[in-house]
Amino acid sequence: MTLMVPRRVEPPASRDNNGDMSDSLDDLWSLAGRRALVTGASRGIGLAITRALCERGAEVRMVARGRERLAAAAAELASAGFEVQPWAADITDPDSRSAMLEAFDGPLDILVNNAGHNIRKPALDYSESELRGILETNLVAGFELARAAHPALKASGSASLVNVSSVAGLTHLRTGAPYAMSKAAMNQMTRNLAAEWAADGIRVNAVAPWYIDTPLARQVLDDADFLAEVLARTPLRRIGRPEEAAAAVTFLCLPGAGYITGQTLAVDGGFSTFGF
């Protein structure tokens, strides 16, 4: 599968009273010309972020490991007027990985780590492969991706790395200690990254959601009495949909959010602030 590479387009700067360059209002909340690439974006919230990334004028490299899905919500995309490319991929793959970055020739804008999956057991019932697998989807494949991405994410000048984490990162859930310990890893990453890599113009940073409106997640959440539990612990008092987690991820990588990096938003109804 061929990319094509769009022109690049510089956002237009004007002076200040001062007579310093800067950024119009329009500009600063404009992805117009940037190059993106999101993994697990072929569905729930991943599929969300390459749409809103799209919506700010970005050109999004779609990844994910399924074909046949990816391919409909890229169509879908692309009939509405979107520049994407849809890129089937395993990310916890080597080679895999660097067949994708290899092929996305030139500087890289934004890159998003969206693709994790999880196992909902108490600590004792994991097998070592179970804990393996999920570690290395969650975080390794993340962290080694970024680290591979860095040369192109360099060139950019202004380039944005956005992390999806969880509140689970952030706090006690009653299930999935390997996911939670994934996302803690995760947002510990993100600050370290953000640190080493200001010098190079890569900011870094992660959104941490509660439940969200996705495919997944309504596997739990069909459970009437479940949902009830998540509802009470939750302020705003209803689950979150997959485009407030993706405003949140793009407002991250908007050139309006250039003085942010290093940091974890929670996008969580409140969930993660609610004591007794």
Ligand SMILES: NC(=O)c1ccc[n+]([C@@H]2O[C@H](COP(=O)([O-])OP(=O)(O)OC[C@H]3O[C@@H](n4cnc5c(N)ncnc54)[C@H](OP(=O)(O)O)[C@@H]3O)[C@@H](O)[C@H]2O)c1
Given for the second form:
Amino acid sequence: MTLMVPRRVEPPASRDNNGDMSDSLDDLWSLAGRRALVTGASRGIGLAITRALCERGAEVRMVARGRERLAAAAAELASAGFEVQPWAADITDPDSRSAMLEAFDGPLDILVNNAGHNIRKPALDYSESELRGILETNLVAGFELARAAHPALKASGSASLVNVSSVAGLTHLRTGAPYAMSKAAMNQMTRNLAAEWAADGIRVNAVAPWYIDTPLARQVLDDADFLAEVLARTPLRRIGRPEEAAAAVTFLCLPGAGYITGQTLAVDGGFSTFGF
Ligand SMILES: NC(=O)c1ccc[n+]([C@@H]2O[C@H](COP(=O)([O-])OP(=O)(O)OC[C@H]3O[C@@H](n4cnc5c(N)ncnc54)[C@H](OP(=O)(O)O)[C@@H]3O)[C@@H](O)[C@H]2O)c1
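Right, the form predicted alone is done; let's see the coordinates for the form predicted together with the named molecule.
Now the full complex is given, and it begins with the chain already shown.
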């Protein structure tokens, strides 16, 4: 049998969401000169996303509530030579959201809605304020931030909005219903905004992780029996690393992902496709 080796054809590099072409393939994998805002950036997945975006060349405004941890995380990245600015804010507070965007003068190329919150309980045990608190952080704040950032994202001409969702938004998990509801709605928000804002040069995608080793997940993964159950349901038989969730987010921000919008990408070791 003769093996046909196709001649390697350099694909044209796309510099923006309109498919305009540039000469260099490297451009597909670069975020040089891009300005990003990442919520929940002081630890866990958000911190890994910040580092990954910086490593591709972006300048990142890091948002979280706790000033000390945020400042320490930003200082560590700055000392590694990355361009970061810490911005202490509660994303559920409308005034804080406005201030954070006003201070960010000029176009915004990347917005990552990553900050999230959960309380695990049976559905009947949630108080209304607990339910509203989860929906407020995980869904309403991200939607409002995206809407408020729309002019700056549109001004970019080639913007990427990435929502950090969860496989809990795809199927039942033991996270509690409000968290799952918030993430399922986030997935639909991703599809709707992708369709509405495509004409404005804004791509909108989501990343849906299964268990990733962060302080949030450690609350349950420190239970050895629970961890064993999680691993038994994960074809790759391990917990994900923050860098792996961050890599998926970063990919969706790259010019190379310029024809991808409206998608929810599971970063889950195969969990969501694992039947019996
Ligand atoms: N880890 C997982 O296994 C997993 C799986 C699926 C999905 N996810 C999703 O991934 C995202 C990040 O999770 P993670 O595990 O990295 O969480 P984490 O370790 O708890 O970090 C959460 C980050 O969000 C910030 N934050 C929380 N509430 C905020 C608010 N109201 N305003 C501003 N910042 C806020 C926190 O800082 P402050 O507390 O100082 O504000 C922190 O920087 C979440 O949306 C989560 O639902 C995680």
